[in-house]
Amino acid sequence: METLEGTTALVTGGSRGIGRAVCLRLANDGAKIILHYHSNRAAAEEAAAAIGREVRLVRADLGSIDEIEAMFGELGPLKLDFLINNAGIWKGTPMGSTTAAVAGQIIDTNLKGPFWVTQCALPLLKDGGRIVNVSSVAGRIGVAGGRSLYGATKAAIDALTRNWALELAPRKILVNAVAPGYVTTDMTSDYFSDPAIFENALRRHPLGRLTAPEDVAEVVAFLCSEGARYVTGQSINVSGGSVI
């Protein structure tokens, strides 16, 4: 197993779901974790306890540029090896009944948030570091249940990934994305409470199960490893073959 001893990773939305799994996986390889959370301090502390080694907790609403900048001010003059842009929200935006407040929250958190976090992180990120964005197959396929704006923000994350890979290549910073299929997490539990939606999602996964957070974390760990030293500008499906 490759060691990440001596490295530091900032994981946004690290208290639950995919983010928590990524924190555990990178910490298991030896990385020091800076775990960002928004509002659930108890979940963040539980995740830190599960990691079982030094973890730094930082809080910010990623829909607020002021709070993002304040978070980085709190971090101070440290050096990052890895930035994992994982935090996001999953809300319905059915056409004809979506409010401006909900639409703005999704765009601010899922798109402007990762952009501003990355901008603030760049002075701290070492040359040769890695950025991994958590996208979604929802950015490439239709998603039932009125999630069009969510899918649009994830398509935009893929676009940012390709553009950042070019822009940051002179610093040898590698930028990639992982695109999970339907993932079973706290965030999607209400969505999958509808049996018809769950069965439709399951049918879209040829391997016969939905994506687990740990499936995604393994690919994130690969993209942070020496084995991925010549991979950049890619968005890798982690979806059990779910492409339609």
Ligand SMILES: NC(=O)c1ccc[n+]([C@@H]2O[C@H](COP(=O)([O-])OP(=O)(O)OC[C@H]3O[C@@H](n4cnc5c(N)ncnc54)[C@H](OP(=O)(O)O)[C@@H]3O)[C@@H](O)[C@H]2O)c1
Given for the second form:
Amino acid sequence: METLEGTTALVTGGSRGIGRAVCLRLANDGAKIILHYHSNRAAAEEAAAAIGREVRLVRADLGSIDEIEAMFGELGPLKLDFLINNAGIWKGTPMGSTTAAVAGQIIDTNLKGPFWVTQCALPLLKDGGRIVNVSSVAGRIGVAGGRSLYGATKAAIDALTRNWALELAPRKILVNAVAPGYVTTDMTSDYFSDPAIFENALRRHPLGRLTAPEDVAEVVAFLCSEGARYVTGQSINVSGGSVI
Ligand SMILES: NC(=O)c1ccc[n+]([C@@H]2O[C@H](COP(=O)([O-])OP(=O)(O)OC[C@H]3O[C@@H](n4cnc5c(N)ncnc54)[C@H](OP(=O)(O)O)[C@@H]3O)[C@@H](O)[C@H]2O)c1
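Since we've got the form predicted on its own here, give me the form predicted in complex with the ligand too.
Shown next: the complete complex, the earlier chain at its head.
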């Protein structure tokens, strides 16, 4: 297996779910991990212990530009090989009853956050580095359940991916995205506690199971590998065929 020894990855939302799996996967290949979390310090420490090698923990609410800038101030001078924009929230925004506060929180965390993190990270990212954004199939298809604004932020992540790929090509920084189907994480556990909803989601995944965090982490690792050296501006579904 290819080694990432000597490289450093900043993974946002690395404390749980997909981000945690990405941290474990990249660390397994030898990358030093800077694990960002928001409020669940215990989960971040548990993830760091599972990684079992040097991990640096950093905290910020990515819905706040001030907190993002403070986090980078705290990180100080360092060089990054990989930036994984993973952190996000999934909240309902039914038409007719969505508050401005919830709408703002989703846009700030899922869209403005990754934009600002990337802007702050660019001076630290080596030429030839990689950015992987975590999008969603919800950005490409209509999903029932009143989560249109979430889908819109994920479609926007795909748009950022394509635009950054062009903007950063002169520095040979490759920018790609992964678009998971439904993943079994804390984000979806309440939703899937309803067996009818779970069965319906399962039916939409032709390979017969929902996406595992590790399925996504494998593709992120590929996009960080030498094998992906000529891939940029792409958003890859990791969804068991749920969007073809
Ligand atoms: N689960 C799915 O079905 C699914 C499908 C497609 C795409 N995705 C995308 O995959 C990414 C990860 O999802 P997941 O299912 O792994 O979620 P998760 O298990 O709920 O974990 C969310 C992660 O994001 C962090 N986070 C939450 N709110 C934050 C905020 N305001 N500022 C900074 N960090 C914050 C959390 O930190 P704390 O631990 O400190 O709270 C945690 O590390 C998200 O972008 C999500 O939209 C998920």
